[in-house]
Every structure is written in C-alpha cells, then in structure tokens.
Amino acid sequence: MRPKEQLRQILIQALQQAQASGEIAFETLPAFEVEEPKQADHGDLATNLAMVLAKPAKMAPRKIAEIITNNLAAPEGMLQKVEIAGPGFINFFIAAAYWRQVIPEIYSLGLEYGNSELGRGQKVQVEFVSANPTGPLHIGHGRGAALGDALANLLTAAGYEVVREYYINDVGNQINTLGKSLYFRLRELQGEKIDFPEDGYQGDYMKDLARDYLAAGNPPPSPSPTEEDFVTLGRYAGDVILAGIKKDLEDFGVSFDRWFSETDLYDQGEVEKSFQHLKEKGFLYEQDGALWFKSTAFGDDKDRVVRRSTGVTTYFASDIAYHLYKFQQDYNLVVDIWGADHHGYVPRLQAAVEALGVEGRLQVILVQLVSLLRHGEPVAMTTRGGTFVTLREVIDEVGKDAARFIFLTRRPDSHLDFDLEVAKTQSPENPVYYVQYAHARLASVFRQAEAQEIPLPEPDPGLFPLLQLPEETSLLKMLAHYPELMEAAARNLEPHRITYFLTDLASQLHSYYYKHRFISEDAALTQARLCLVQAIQTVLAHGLGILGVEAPETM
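Please render the chain's structure by itself; use the form predicted together with the RNA.
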C-alpha cells in the first residue's frame, strides 16, 4: 500500500477541481507534505498543503483548507473524518477498513512486499570496504561493510540492478613494504635480532603470516634480498591477507559480485586511456617534471599530481581510471563508501569525474570513524602499530547480527562509539535481539497453532473486520506504511531508517502479544489474528533481510 501517495493524489484532484470551479487560483503547486502526525489526535495522516498554498493563492490557510476539504473525492469508506486544525493543517482520520486491506496485499506479495519499482532497473554500483590488503579488516571496515551491504540490498529491493564491488589496491610500494615486513619477520623467526623497519606493518598478524609461510614449506629468506624478493614476498602476503579479508566478510554476511584489481587498470591500459581523455579536454599539464590534473577548475583547493617526476603514477591516477572505467559500464549511479578520514579526497575525485563528463552520477558516502570502547574506556587503534580490534574479533565476540544491527542503527554521519562490552554483555537487551525475538515469537505461535491442528490462516476478507483493537489498527497502519518507508530509505540511501522501523514494529507486536491471545476459543478471531501476525512476521523478515540480519525461527 502507498497511503501517503494515494492521499496526495486525492488532494491534488481536489485542488484541480477547486481551481476549475474558480474557488481558488494560483500559478504553480508548491511542494507539500503528507505525513503521519506525531500525535494521535491529529489523525492518521496530515498535510500542510493549505499552509504552503497561502502565499501563492493569496488566501488564509484555514480558508484554503476548507476549500480543499469540500472538494475531496476519496474512495468510499476511506476517510472517517477530516479536520482543519491549528494554523491550517488538514488532518485525516482513516477508517480501519482501509488499513485492513494491507493483509491480503502482504499475503499475495509475501517477501516481495516492501519492494518497489523505484529504480526502474537502472544500474547502480556500490563500491565498499575496498581495504588495502596489507592487514586484516578492523571494526571501522565492518561499519562500511554493513552499510554497503545493506544499501545494496535496499537498492535491489527498490528495483535497481546492483553490482557490489571491492577495489583492491595491489599496486604501488605498499606491496613492497608488505614484502619487507614479512621478510624481517622471517629473519626474526630464524633467531636473528632485527631492527624492524619503521614504515613496516608491525601488527602481530605479520608474525603469524611468517610462521605460516615457513610451515608451508616455503624457502627461507635470502640473506641478501633484492627488490624482487620483497615484491614476491609482498604478493604472497597480499594474497594471504586478501583471502583472510574475504573470509571475514563472508562470515559477516557480506558478498561481492566483483573483486576489482587495481593491477588490471594498468594491464588493460585504462590509466593511459583516462590520461588521454583528460588531455583532450585540456585538464592535464606538466610542471616540475610531473603531470598534473587541473582539479581547481572544478573547485578543488589545488591541482593534483597524477604522475610523479619519477614517472610513477599516483594512487589518484588509478582512481581516475577506475572511475572512468566504472562509468563506461553504464552505471546510472555509482556509490562509493569511504571512511571519513578520506574526506579530503572527495573534491578531487568529483572533479575528475566531472572532467570526464559524468557529473552527478557519483555519490560518495562518508562513514564516520568508529571509536572503540571497552567498559566505557577508549581503546587506542592504529593500523601500523598493530593495536586494533579486528572485524574478526567483533564477529566472534559480539556476533554478526548484533554488530550489523548496531552499525545500522546510526546514520553514516554519526561518530560512532562502539563499546565491545556493552554490545556483548547487554546482548539480551540489545535491540537486535528484541527484533529477532519478535520474529521467533511469531514462529512459535505458528508452531503452537500447528500443534493444536489449527489450519493455517487464509486471508479471507470476511475475517478482517474482527480486527478492531487499537493495537491491531496501529499494527496494520505500520504495515501499510512499510513500502513507502522502504522507498524513502532507498531514495536517501539510508538503511538505518529500516532499523528504526523494525524496532518500532517489534515493540508494538510484543505489546500486542502480551495483552491479547492470538490463539483462542474463537475460531474466526483466531484466524483473523493469525493473518495479521503472519503479515507482521513477513515484514519483519523482509526488513531483517535488507539489513543482513537473521530472522530466526527460535531463540
């Protein structure tokens, strides 16, 4: 159901009729809202239409409201009462029968209820995580992973054709550094006392990696290593680490359609091709022996080097080529999810995308950093120093579902405090379990019904008038609003709205469950309630599916 959209159309028709009869005159219809008022005595839906029309129509808002309400032509039985209130709100009280229509709709659509055609099959790429394969994923990557995955699910449900991609930075001197780090750990393992390079990756995982390397029967480190040896070791380490990353993501419930290697950009000449593009448009120039991209032409603070005087291209050059490549795949929209520590990088990439002529089709979502706490005390995290909490530890300690839910309860902009102990020790009261419990509880009800040989409910419209409790109407309303909520979440790229909706729905369900028995002596009422509750369970499962959180049958 799309109650807001339906009412919006009814309002527009009423206005057109009023215009035709000369009761009101204005040039263009201003933007107006149809929303659910916070307060129950303001009705089920309300609009500010009369107020925003006051100026263009040169008329008092309440007078306009009167004209609109007099011209309303809603379907039979939809509107119970219409009130003009306050400065000119029009409040609509919707008949319970209207909301009850949602049950057969959910029955017929099943887990497709909540999906939409918003995207009309447009292609969207979501690129996320894309952590360098120089160390294991940490908790911050987990946040990006949860967001990217949920967003991809959300957009898929909204009718977009979504590709999930992970960009692997496997070019440049970090591979060298990684190889060097492994090399020195290997020497250490052979009993030598080594001054570990300062710019090396100091985390313990490199020691483990060295141990595994030798255990696997690989040749010991050469006493006089060449650059090539470092690169070889670096590639080895990169492969092992990347395999670990893939495993972590898999266990976090995240999968990718594509792992894109930066190396391929060079092998396929994409970097040169992008230089060519920019050169033709006059956005490249040489200075001090280096090649520069004129990003200031697009509002960046300064121009940026794409090829150093040494002849080596920069990371930025790869990224330009990568994004040119992306847009050659006919994506209508490309979403990049980055850690907020890269925010300074946005203007230059947007500049490059604009220079390549695909302005407005790249959206970068910055996800703020995660501050890690334990018992309320900050835990220091530095990647190089190697003291950080890995995603693996979070999955093991807190659990995939709880961690994802926590990440998806915040908007990306918020600076998130993640307290490991709170996430863990409070776990019974963690909102994720609250929502999951609602689903499991309903599963239990159906098991009970089966045990009592009560037939599975059929959405017989004759039954629904039995659903008259305020709790029931309220739940029906929530279900009816779900598709529009999903659309809004997709349009704004905000999966967290779903998290809040689900918590709300679970709350109402728990309350309903506590006050009223679903299975009772009254066979017809039992059927009616089981229908309602079945619909609720379907929506819970759908929403949890978007978030990538399990919808358990038992707990």
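Other form of same protein, the form predicted alone, not the form predicted together with the RNA:
Only one chain is given; partner chains and other molecules are left out.
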C-alpha cells in the first residue's frame, strides 16, 4: 500500500476535474506535500496543496481547498471525513476498512512487501569502509560498514542495481612507512634495542605481524635495508592486514562485489588518462614544476596539486582517476561513505567530478565519530590496535547484530554514543533486543497456536472488521505506510529511518501484546489477530533484513 501516493493522485485528479469545469486555472502545478499530521486530531493525512497553489491560481487558499474537496473522487470506503483547517490545509480521516487492506497485501507479497521499482534501470555504486591496509578496523570503520551495507541493501530493495566496492589505498608513503614499522619490530624481536620511528605504526598488531613473519620462515631483516626492502615488507604487511580486514567484515555480515586496488589505477594508466581528460577541458596547468588542478574554478579556496615537482602524484590525483573510472562504468549515482575527518576534502572532490562532466552523480556521506561507553562512562578497552578500539573487539563483546543495529540508530552526521553494557542487556533499553524480541515473541505466539491445533490463518477480509481496537488501527497504519517509508529512505540514502520505524513498530506491538490476548476462546477474533500479527512479523523480518540483522524465532 502507498496511501500518500494514492491520495496524491486523487488530489491531482480533483484539480484536473476542477480545471476542466473552469473552477480553477493555473499553468503549472507546484510541488506539494501529503504527510501525516503531527496531531492525531488533524486526521490521518494532510496536504498543503491549496496553500502552494494560491499564488499560481490567484485565489485564496481556503477557496481552493473547497474546490478540491468538492471534486474529490476517492475509492469507495477510503475517506471517512475531510476537513479544511486553518488558512487552507486539507485534513483527511481515512476509514478503518482502508487500513485493513494491508493485511492481504502483505500476505500476498511476503518478504517482498516494502520493496519497490523506484530505481529500476539505474546503477549505483556504494563505496564504503575503504580503510587503509595499515592496521585493523576500528569502531568508526564499523559504523561506516554498517551504514554502507544497509544502504546497499536498501537501494537493492528499491530496485537499483547496486555494486558494493572497497577501495584499497595500497600506493604511496603509507606502505613504505608500514614496511619500516615491520622492519624495526623484526629487529626488536631479534633482541636489538631500537628507537622506533615516531611516524611508525605503533599498535601491538605490528608486533604480532613481526612474530608471524619470522615464524613463517621468512628471512630476517637486513642490517642495511634499502627502500625496496621497506616496500617489500610493506606489501607483505598490507596483505596480511587486508586479510584480517576481510575476515572482520565477513564476521560483521559485510561483503563486497569488488575490492579495487589503487595500484591498478597506475598499472592500467588511469591516472594519466584522467590528467589528459582534464587537460583537454582546460582544468590542469603547470606551475613551478608541479601539475595543478584548477579547483578554484568550481568554488574551492585554492587550486590543488595533482603531481608534485618531484614527479610524485598526490592522493587527490588518485581520487580523481578513481572517480573518473567509476563513472566510466555507467553508474547513475556514486555514493562515497567517509569519516567526518574528510569534511574539508569533499568540496575539492566535488569540483573534480564537476570538471569531469558528471556533476550531480556523486553523493558523499560523512560518518561522525563513535564514543565507546560502559554503563554511561567513557571506556578504553585493552586493544591490539594501539590508540583505538577495534571493530573485532566490539563484535566479540556484543555480537554482530547489536553492533550493526546500534550503529544505525542515529543519522550518520550525528555523534553516536555506544554503550557496551546496554548492547548486551536483554531489556527494552537495548534497541536491537527490543526489536528482535518482538519478532521472536510473535514466532512464539504461532508455536502456541500450533500446539493448540489452531490453524495458521489465511487472510479473510470478512474477519478484519473485528480489528477495531485503537492499537490495532495504529499498527495497521504503520504497516500501510512502510513501503513509502522504504522509498523515502532509499531516495534520501537514509537507512536509519528503517531503524526508527522498527523500534516504533516493536514498541506498539509490545504494548498491544501486554494489553490483549492474541489467542482466545473467540475463534474468529483469534484468526483476525493472528492475521494482523503475522503481517507485523513479516515487516519486522523485512526491515531487520535491510539492516543486516537477524530476525530470530527464539530468544
């Protein structure tokens, strides 16, 4: 069901009828809203159509509202009452029978209910995590991983062709520094007293790498290492770390369609191709022996170097080439999910994308930091990561589902407090437990019905008028609005809307469960309520699936 869209079409048809009869005249219909009012006594849905049409129609909003309501031709039984309020808002009170139609629709579609064809024919690439292979994933990477994976699931459910990609930054000074860090840890293991480089990777994981390197029978470090030795050690360490990253993400329920190496950009000549592309458009110039991108032409505060006078290219050059390569794959939209510390980098990349001629097809989502708490107090866990808490530690302590769900309880641009103890409690305070328990509770209801030899119901519209309680109507409305909420979440790239919805749906279900019996001596009422809660269970499972969280049968 899509009640907002259905009402929108009814309103447009009413206006077309009014235009045909000469009651109103305007050239272009402005954008208007059909939304749920904040106050329940204002109806189920409301529109500002008369308000926004006042200027183009040169007519008072209330007069327009009267014309619209007089020309409404809603399906029989849909509208219980229509009111004009205030300066011209139109409030719609939907008949209870209309909401009950959602039950057979959910039965018919099953776990496809909530999916749509919004993105049919469009390709989207979601690039996320993309942590440098210089250390294990930290808790911030975990938030980005949960967001990227849930977003990809959401877009897939909305009909888009989605490609998940991880970009491996395996070129440049960081790999050299990683190799030096391993070199000095190797020498340390051989009993030498060393001064570890200040810019080296300090985490205990480097000591583990060194021990494993020697245990595997690799040659000891040379007393007179060359730069090539550092590069070789850096590549070895990077490969081992990347394998660990892949394992952590796999255990977190995250997979990728492509792991794209920065090295391939250079091996395939993509960086030089991007330079040539920008030169032809007049956006590259040489100065002081360096090559510059004219980013000030696109609002940046200064132009940016893409190749230094030494001949070494910058990270920005790689990013330009990578994004040109992306758009050559015919993506309609590219989504990059980055940490909030990249905020200042976004304008220059958007400038480069505009220079490449693909403006408007890149969306960057910045993910804010995560503060780790225990019983509300900041905590520093004993970590193998050095100065940060690893994603692996969090998974091991609270589990995949709790971590993913909690990471998605806030907008990505909002700071997130993650309390480890809350994530482990079996109480309403723990949001993932609260929602998963709603699904498991309904599974238990159906097991009880089976034990009492009550057949699982087929949706019989003749029974649905028995669902007259305010709690039942409220739940039906939530189910009916779910497909439109899914579409809005996909359109705005906001999977956290699903988390909000599931929490609210679980809350209303638990309240309904405590007040009323689903299985009773009244056979007809029992069948009607079992139909309702089976529809609720289906929607809970669908939403949890989008978030990459299990929908358990027992807890």
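Residue numbers count along the first chain shown, from 1. Small disclaimer: the values here were computed from a predicted structure and weren't measured. Just so we're on the same page, rigid core means the largest C-alpha set that superposes within 1.5 Å between forms.
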Using a rigid core superposition, assess whether K55 undergoes a CA shift of 2 Å or more between these two forms. yes
Per-residue C-alpha change between these two forms, D419, threshold 2 Å, rigid core fit: yes
